[in-house]
Each structure stands twice: as structure tokens, then as C-alpha cells.
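As a starting point, one isolated chain is supplied in C-alpha cells, in the form predicted on its own.
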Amino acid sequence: MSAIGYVYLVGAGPWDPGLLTVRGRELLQRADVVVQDYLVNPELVVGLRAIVEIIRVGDPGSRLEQAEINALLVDRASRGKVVVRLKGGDPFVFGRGGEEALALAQAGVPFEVVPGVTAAIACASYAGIPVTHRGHGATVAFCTGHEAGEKDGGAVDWAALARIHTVVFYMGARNLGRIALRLIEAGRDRETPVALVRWATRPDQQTRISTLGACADADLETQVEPPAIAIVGDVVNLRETIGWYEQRLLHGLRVVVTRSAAQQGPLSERLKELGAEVLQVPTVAFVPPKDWAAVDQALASVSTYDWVIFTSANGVDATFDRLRQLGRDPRAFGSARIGCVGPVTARRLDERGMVADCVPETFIAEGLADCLNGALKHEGVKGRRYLILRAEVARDTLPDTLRALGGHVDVVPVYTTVAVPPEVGLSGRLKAADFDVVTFTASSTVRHFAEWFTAEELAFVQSRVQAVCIGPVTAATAAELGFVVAATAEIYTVPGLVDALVSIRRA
């Protein structure tokens, strides 16, 4: 037998990946094997080392028995592997972590238990219900809904449970009627409020408020499907005032973000903060030009131009990265002035150590042309030299305008936009139009997104899904290709795009 490995029983929390502990995240980066509960957010295992073996257990229809999971952990550890057993909630709170720890101890396998945010606490917090509150609840109990729902009541002391201010039942949706009846029979008031929280911490979280009496009299199984947590107690009434999660502006809205993988972050994170469910499906990627000769030649003489113009942050990055590869720095620009299409591009330029001389109020090529023309009225455009560093495929509005005014313009592509296919597993969801809104941040994202579908599939998606665009040029492309444009950002930036999404939600 090879050297014994190590097993970490890690609590992942209920769903929100932000609730994983720092220790848990650190261990995932070291793992050779991850044995993952099916209710754990799959985002937690994205980006792990390529050699990591990921084993999902507990999936409906292919569920391993607990003894088989125990044997799996022992087997992988016996091969010298570092194993992370990634469990929903906390391993030792109705998570069978104790059973797994016993099996590991009996097999002589070393292990560590990493606590997680247990579902009862997370569900209550995200529903706006403090499980304890001065004047409302000084005692709290956690109980399994399965055992409590048995006809004989299982091993539950109902009389004792009825006296506790707040009681949380795990997986209590299917047995809630029987649980409510038992509590009432044990002396709990029929008007005691009950909250049933489904898919807690997810963008589609739902909370239903009732009373013990109503639960005992009605079958709620058809109204709230598992998985759900039931919270019983006067603290439930506080939700009306401090409920926050489901009140967020975009709660439950399913949004496709089509930006490149490198640019997904700011938009996706802001949408998530506002409650949206974000499907990250990059339609484009940015690659270097096939031949650097034209770029290198332009950069060799960049100081001879009157103006150097950037039409995107990507252009700034590509230019300065190449400049660095050539062993040069921003001093190469000499006295050339810099124009940027908008504040995002100007901010990226600032990060590279330079300040833009011209940033238009309208963040499109036409706006930049007007800005340059206005800035040069005292000296004239005619006879001036302009270097435009941009994508290989782009509109010619800016160079055509400057040439019409008598300027000498060189257009040099510093990167190329290429299409990328949707990730495996997302195609079906996209073709089923299992989302509400698709965001477009450039005409290229519209075109490449549309290319993923057959004509029939695209027509179906467009009949059910709205488009929100970052600016009028992108909106025009979307409309031309048959999308219903629900909103266009008034300010052509990511924050402006988010504001446009909020506006249609409020409408």
C-alpha cells in the first residue's frame, strides 16, 4: 500500500460560493480528489488543478449509499491522495460528517474537519430572519425534518421542542404539515409564524410565510418543493422589516453575459450583487495579430504622430504589452497627444502611466471624432498625423471623419476579436431560452451569439428573451439581427448597462 493520504471534511455552506471559508478554499487548491455533494455550488470546483479528480455524489438517480461514500474516501486516501470531501452546509450538522469521520478513524486514515456555514443559519440570514433576537427568541433548536416527520415522531421530544423560541427544521418541506401538528399538540400556538425558505442563498431563493395552524391544515408540498428549511418562531415576523436578499433590484433575473472571459468580472459581479443569476457565456476572445510587423513599425515611429488614438481598453493593453516586449516604455510616445473613446479606455491608459488628452462625452467613434475636432479647432486637423490602434475589424467612422477633415490617418490593428463556442453544458440551456435577458457590450458579441443557433433556434430565443445593449451602435446591430432591445445604456459603460437592466426591471 502506498503512503496514506489525508481527508478533509469541508463544509461548503448552502450555495453561495462566497460563504466557503478561507480554509476550505485553500484546501481545494491543494486537493488531488474532490468528493462533492450535488447540492454544492459547482462554481467551487471551477479553476482547480487539471489533474484533480472530481466525484459528484448524492445526485438523484445515481446516489451512492453512505457506506459506499465512506469506502470511496478511504480508498482514495489509501492511495496517498489529498481528498476534500466537499459537503453542503456544515459537515457535523445533519451532514453525516460524523459517520464519515468514524469510518476514516476506524480505517486509520488521518482527517480534518473544516466547519461550514450551516444551512439553518444561512437560510435564516438570507431570508432576513435572525434565529435569536432579544425580546423575540433567546433559545434556538435545529431538528431534522425527516425524523420529526415520522408518524411516531421519531426520537423528538415535542414537549421540549414546543417550548423553544425558534426551531429550524432541515429538509422539512415534505413533512411540514405533520411537524406543525405535533408542535400544536405539544402546546405551541397555532398562530406561531413559519417561514419556508427554498434554495437559500441562490438567486432564485424563495421564502413563503405561513403559520403553524395553516401548515397543519393544508398540504404545502405542492407549493414549496424541496430543498427547503422551515423556521418556526416569532422571529419570523422580523422578516417584514429586515428582509433584504429577495428585495434586491435584480433578484431572480436570469442574465446572460456575453463579454470575453477576461472582461466578465466587473459586469457579472455587479449583477450578482443586485440579485441576478448570471450565466457567463463569453462569445468572443481577443488574440494578438498574426503578424506584429505593422504594429512594431508604428510603435517605432509613434513619437512622430500628433495624436495616438485608442478605441478600447483592449487596444491599450495590447499596445503597452507589445511596447514592453520591445523593451520600451511610455516615453516612446514623446510629445504625441492621446485620445480615448471613453472613460474606461482612459482609465486603462492611466493604469499604464499615461493620461488621455481627449475623452469625449459620448463614448462612441462619432463622439471621439467630435472631441478631436473640437480640441483642434485652434490648430486645424488638416495636415496632422493620427495613429489609430484598434481591433482588426472595427467601424471606419473615426478614420474616415479625420481623413475628410484633411488629416493623415494610419489604422493599425493591435488585436483580433475571434468567436468562441459556448461551454459544454450551457448549449441546451441557451437553446431552451432558459434565461430572461442577454447583455451585449459590442456588435461582435451580438453577431457571435447569434451564430451559436440555427435560424429556428434563434427565432425561438428572440421570441422569449430581451436584449440590453451598452450603446446605440450595439443596439442597432442587435435589432438588425432580430433581437428585441428592451433597453440601451444612456451612458455607454458597464455601470450604464447595469442601470439599463435595473430600469426594465422597475418598469
Second form
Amino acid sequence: MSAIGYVYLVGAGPWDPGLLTVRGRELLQRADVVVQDYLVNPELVVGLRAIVEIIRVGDPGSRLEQAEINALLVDRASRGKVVVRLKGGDPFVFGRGGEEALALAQAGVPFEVVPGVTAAIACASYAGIPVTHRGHGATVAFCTGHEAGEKDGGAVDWAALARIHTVVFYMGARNLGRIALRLIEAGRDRETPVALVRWATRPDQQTRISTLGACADADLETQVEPPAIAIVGDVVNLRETIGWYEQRLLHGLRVVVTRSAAQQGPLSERLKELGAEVLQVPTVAFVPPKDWAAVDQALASVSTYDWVIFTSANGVDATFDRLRQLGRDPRAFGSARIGCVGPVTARRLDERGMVADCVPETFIAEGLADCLNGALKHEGVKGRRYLILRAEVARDTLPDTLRALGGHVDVVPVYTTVAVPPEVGLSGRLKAADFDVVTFTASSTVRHFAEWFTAEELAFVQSRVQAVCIGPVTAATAAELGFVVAATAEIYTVPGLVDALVSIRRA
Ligand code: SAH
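I've shown you the form predicted on its own. Could you give me the structure of the form predicted together with ligand SAH?
The next block holds the full complex; its first chain is the one shown before.
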């Protein structure tokens, strides 16, 4: 017989992956088997070791009986596996974790229980309702809403409950009318405020405020789909002042981010912080040039140029990585001066240990040409030698401008941008236009995004969603290809793009 395994009953929290505990995360990384509830965010098991067996239980349609789940846990553990039983919220709060622990104890399987952020607490925090508050809430109760539907009110002592300041009901979405009635019958004031919080901590979280009286009269039961939590008590009123989650500037906005996977991070993070649901669908990826000969030759004589110019952070990376592969370092640049198209490119250069000599204030090629011209007024562009290290396909505004001013310009592609298809799982959502806004950070992202669709699909998507662009050149491409450009950044950077998005929300 193999060694006995171990079962961890882990609380996954309400939904937001950031609310899983550190212990829970550690255990997931060690698991051989994950047995997961349907109220658990599937993102939590993305990226686990490839050999992990993931079993979803409790999906509507494929429900395993509790006894079958218990048996499954015992079975995998007795085969020597490390099993993580991932349960929504906290395992021991209306989660039947107690029954699973009992089954494990009876079968002699060792286990550990890892608490989670329970829905009542998550709903309260994310709805801006402190469940206890000086003067309004000295006592708080967690209760199931199921029992309100029973003929006699079930096992709940409604009279006792009516005297508790704050009462939080789980599983009450369909029973709210009856819950309210029972509390009023038991002596609670009809004017007591009620908050109903649905899908707490998700980007589409919704909170509705009412009173016990109105709930009892209006029979809200048909109007709210689970999962939702009802919070009853005067503390609900505090939400008006300290509600924060649904009040965030982009709450609930579904935004597609099309830039390369390597560049998604800062934009996606910022959008999420502002409350948007971000769909990451990179349209492009960066690959090395087919042949390094031109780059190597340029790098061999790089110190002979007056100016070396980078037009993207990726160009900086590609150049410095290649330099290193050639066994050289930034001293290769000698006394050549360095120009960058914008601050992000300049920052990447800084990370490589070099400081840019010229960074224009408007972050497009025209700005750099002006800046170089200005920087060199006393010496002139005429007769100077420029090396532009950039993507294989790019606009020629900068080299053309410098040439027109009499400069000698060599353009060397240090990387190539290639189109990538959308992730299979997301293409259905994209075609159904199941999002509100698409962000474009370069003309190439517009073109490649449009290429994914048939003409008919594209027309449908364009009739439903708005585009927000990082600058006028990208916006022109988007408009040309039929997108409704709702806003364009005034400052051509990621923060500028985010501001533009916020402006359409406000409009
Ligand atoms: N063990 C879980 C509760 C499971 S019972 C916990 O500790 O949170 C399922 C009920 O929890 C749902 O009917 C609903 O009332 C509540 N619930 C779970 N997740 C929720 C969420 N994200 N938003 C609102 N209610 C939620």
C-alpha cells in the first residue's frame, strides 16, 4: 500500500484571486489533486503544475452528491496524493467543510483546514459596510436564508435574530421577501436598511439598497439571481459615505487590451485597480530579426554615430541583449548621444545603465525630430550621422525628417513584430462583442485585431464596442478600419490612455 496522502480544506475566498491566503496559494502549488467548487474563481488553478488533476464539483449540471465528494477526497488521499479541496469563501461557514472533515477523520485521513475570506465579510468590505460600527453594531450574526422559506421559519430563532444589530444572510437571494417578513413579524423596524450584494469582489459586483418593509412588500425574490448576500442593519447606511468598490472610475467596464504580452502588465494592472474587467488578448509579439548581420554591423561601428535613437522599450531590450551576446557592453556606444522617443523607452534605457540625452515631450516621431533639431540648433542636423534602432515595420517620419534637414540616417531593424491569434478561450467572447472597449496602443495592434474577424463579425463588433487609442496615428488607423474611436490620449502614454478611458466613462 502506498503512503497515505493529505487533504487540505482550503478557503478560496469570495472570487477576487487576491483574497486567497498565502497559505492557500502555497498549498495549491504543492497539490497533486485539486477538487474545486463552482463558486471558486477558475483563475486560481491556472498555471499549476501540468500533472495536477483538477476536478470540478458542484457545477450546475454535474453536481456530485456530498457523499461522493467525501469519497473522492478519501480515495485520492489513500492513493498517497496531496489533495487541495478548494471551497468558496471559508470552508466552515455554510460550506459543508465540517462534513468533509468528519468523513476524513472517520477514514483516518490526515487533514488541515485553511480559513478563507467568507462571503459575508467580503460583501461587507466591498460594499462599504462595516458589520460592526460604534453606536450601530455591537452584535453581528451570520445566518442562512434557506430556512426563511420553511413553513415555521425553520431552525432559526427569528425573535432572537431580530434583536441583533447586523444580520448577514447567506443563500438568501431568492428568499429575501420572506426573510424580511419574518424579521418584521419578530419585531424589527420596517425602516431597517438592507443591502443585497451580488457577486461580491467580481468586476461586475452589484449592490442594491432597500428597507425591510420594501423587501417584504415587493417580494424581491424573483429579481435577484444568486449568489448574493443580504446585510440587514443600520450599518448599511454607512455605505453612502464609504462605499468604494462600485464607485471606482471604471467599475464594471469590460476592456480588451491588445498590446503584446510583454507590455500588457502596467496597463492591465492600472485598469483593474480602477475597477475594469480586463481581457488580455495580445495581438502582437516581438521576435528577433531573421538575420542579425545588419544589427551586428551597426553595433560594431555604433560609436561612430553622432546620435543613436531608440523608438521603443523593446528596441532597447533587443539592442542591449544582442550587444551582450556579442560579448560587449554599453561602452560600445562611446561618445554617441542617445535619443529616445518617450519616457518609457528612456526608463528602459536607464535600467540598462544609460541616460538618454534627448527625450521629447510629445511622444511621437515628430516630437523627437523637433527635439533633436532643437538640441542641436547650435550644431545643426546637417552632416550629422544618425542610427535608428527600431522595429522592422515602422513609420518613416523620423528618418525622413532628419534626412530633409541634411542628416545621414541609417535605419536598422532590431526586432520584428508578428501577429498572434487570440487565445481559443477568448475568441468566442470577442466575436460576440462581449466587452465594452478595445484599447489600441499602436497601428499594428489595430490591424492585427481586425484581422481576427470575418468582415461580418468585424462590423458587428464595431457596432457594439468603442475604441480608445494611445495617440492620433493609432486613432487614424482605427478610424480607417471602421472602429468608433471614443477617445484618444492627449499625452501619448499608458497613463494618458487610461485618462482617455476614464473620460469616456464620465461623458
Ligand atoms: N463557504 C462560503 C459560503 C457558501 S454558501 C463562504 O464562506 O463564503 C453559498 C452562498 O454564499 C451563496 O448563496 C451566497 O449567499 C454566498 N456567496 C458566496 N460567494 C459570494 C459572492 N462572491 N458574492 C455574494 N455572495 C456570495
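From a predicted model like this one, the values you see are computed outputs, not experimental measurements. Numbering follows the first chain given and starts at 1. Each form is matched to the other, and the largest set of C-alpha atoms that superpose within 1.5 Å is called the rigid core.
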{"query": "C-alpha of Asp75 moved at least 2 Å between the two forms on rigid core", "finding": "yes"}
{"query": "Threshold 2 Å Cα movement between the two forms for Val473, core superposed", "finding": "no"}
{"query": "Shift of Val52 between the two forms at or above 2 Å (CA, core fit)", "finding": "yes"}
